[in-house]
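Next up is one chain by itself, shown in structure tokens, the form predicted on its own.
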Amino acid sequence: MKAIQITQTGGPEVLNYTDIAVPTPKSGEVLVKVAASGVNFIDIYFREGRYKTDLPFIDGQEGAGTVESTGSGVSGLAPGDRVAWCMVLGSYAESAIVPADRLVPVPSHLDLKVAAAVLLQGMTAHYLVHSCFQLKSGDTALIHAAAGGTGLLLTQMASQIGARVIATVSTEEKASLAHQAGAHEIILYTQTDFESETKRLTNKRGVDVVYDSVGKTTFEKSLNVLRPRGMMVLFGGASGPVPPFDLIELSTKGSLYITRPTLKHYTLTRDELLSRAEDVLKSVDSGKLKVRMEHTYPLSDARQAQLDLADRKTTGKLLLIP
């Protein structure tokens, strides 16, 4: 089968489109024929070696498809079942091995490509607003990269809760998308300093929470726009890792809170995984949650997909199609 295999970490050039043997599921595992694989920043972190795993490995953390075969000890799954998964390496391939307890069912009339596009980013947005910082009606949230895949879902969920959403984007086109997703105010950070504009929009009070997936270039100013005892939720580093930081600054800036969460720790149990996945997939299936996925690439173009994601040239979700 065809797969994107990494034998050494580094730049996009280490993403090798190659032939490998179709794997056989072991006890507790399932072999899935991949219909689509999501492209996420975490894939880049693994490719670069920021997140560690044994070499060689197949990149990709998210996908959807149909069950081909099951290993021993697997119950409740049969060939042909429609499933999706995330936070399991190996989705950049024509077929993938996934632990049975990490698979979630896909509603019968939901396109598998949509399921692949929404699961990781949708559950990320879900835990950010419901668990990491429990956003309430009347709260004010600053969302960076609001027109990206996670950003658009996060903006929708936050606005549906009743929060006031201040969104940062880079272009007028992205501003329109963020507005359609429910953002109340838009800051074009390429034209306006987001720190001073956020302070103006909140009458210098500051926001209750910042959802920041950008990292290095936004971190310090994001802290500066928080109200006293506000929370910085740093859930990504698209512009690079945040430099070393003296925690005393949290007290001088208003006894602030900061967290660096990851989806893995908010889907630790099977029940929590199924609950989040069901909420997200049902919201998409009902039309409550809109998924933008205009960018699809053949599996062989994984390098270009990751380059486009890293350069922030895209909006919505990127998919690889085997």
Ligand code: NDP
Second form
Amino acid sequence: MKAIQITQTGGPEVLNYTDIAVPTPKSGEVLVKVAASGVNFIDIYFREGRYKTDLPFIDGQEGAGTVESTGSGVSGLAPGDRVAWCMVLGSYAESAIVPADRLVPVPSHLDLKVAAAVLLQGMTAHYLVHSCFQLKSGDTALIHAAAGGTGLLLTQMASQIGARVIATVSTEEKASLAHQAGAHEIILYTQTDFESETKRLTNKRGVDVVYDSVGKTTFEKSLNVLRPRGMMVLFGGASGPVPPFDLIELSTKGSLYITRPTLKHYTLTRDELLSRAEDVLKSVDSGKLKVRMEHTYPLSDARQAQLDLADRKTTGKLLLIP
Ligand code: NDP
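Previous: the form predicted on its own; requested now: the form predicted together with the ligand:
All chains and molecules follow, beginning with the one already shown.
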């Protein structure tokens, strides 16, 4: 089968479109025929070696498709069943091995491409507003990269809760998308300093929470726009990792809170995974949550997809189709 295999970490050139043997599912595993694989920033971190795994490996952490075969000890799944998964390496391929307990069912009328597009980023947005920080109606949230894959979903969920959303984006096109997703105020950070503008928009009070997935270039200013005892949710580093940080700054900047969460720890149990996935997939199915899928590439173009994502050229979700 065709797959994007990495034999050594590095730039996009290490993403090799190659032939490998179709794997056989072991005990507790399922072989899934991939209908679509989601492209996420975490795939770049693995490709670069920022996140470690054994070599060689197949990149990609998210997909949806149909069950081909099951290993021993797997019950309740049969060939043809429609499933989706995330946070399991190996989805950039025609078929993928996934532990049975990481698979979630896809509602019969939901397009598998949509399921692949929303599971990882949708569950991320879900835990960010419901579990990591319990966002309430009347809260004010600053959301960076609001027109990105995760950002558009997060903006929708936050505004549907009744929070006031201040969004940052780099272009007018992205501003318009963030606005359609429900952002109340948009800051084009390429033209306006987001720190002073956020302070102005909140009458110097500051925001209750910052959802910061940009990291290196935004972190310091993000702390500066929090109200006293506000919460910094640093959930990614699209611009690079945040340098070492002296905790005393949390005190001087207003007894702030900070967390560095990851989806894995918010889908730890089977029950939590299923209920979060069900909430997200049902919201998409009902039309409450809109998924933007403007960027679809053949599997063989994984390099281009990752280049476009890293170059801030994309909005919403990127998919690879085997
Ligand atoms: P996005 O679609 O959001 O793409 C990244 C966006 O970040 C860009 O479009 C760009 O938006 C913005 N950005 C700002 N500075 C840079 C820079 N220097 N280089 C690249 N992008 C930059 O990607 P994803 O939705 O896949 O991921 C967003 C973030 O969320 C990533 O950091 C990812 O690691 C994190 N994440 C974390 C999870 C977790 O559980 N912790 C789970 C899922 C995602 P603009 O042009 O508007 O600035």
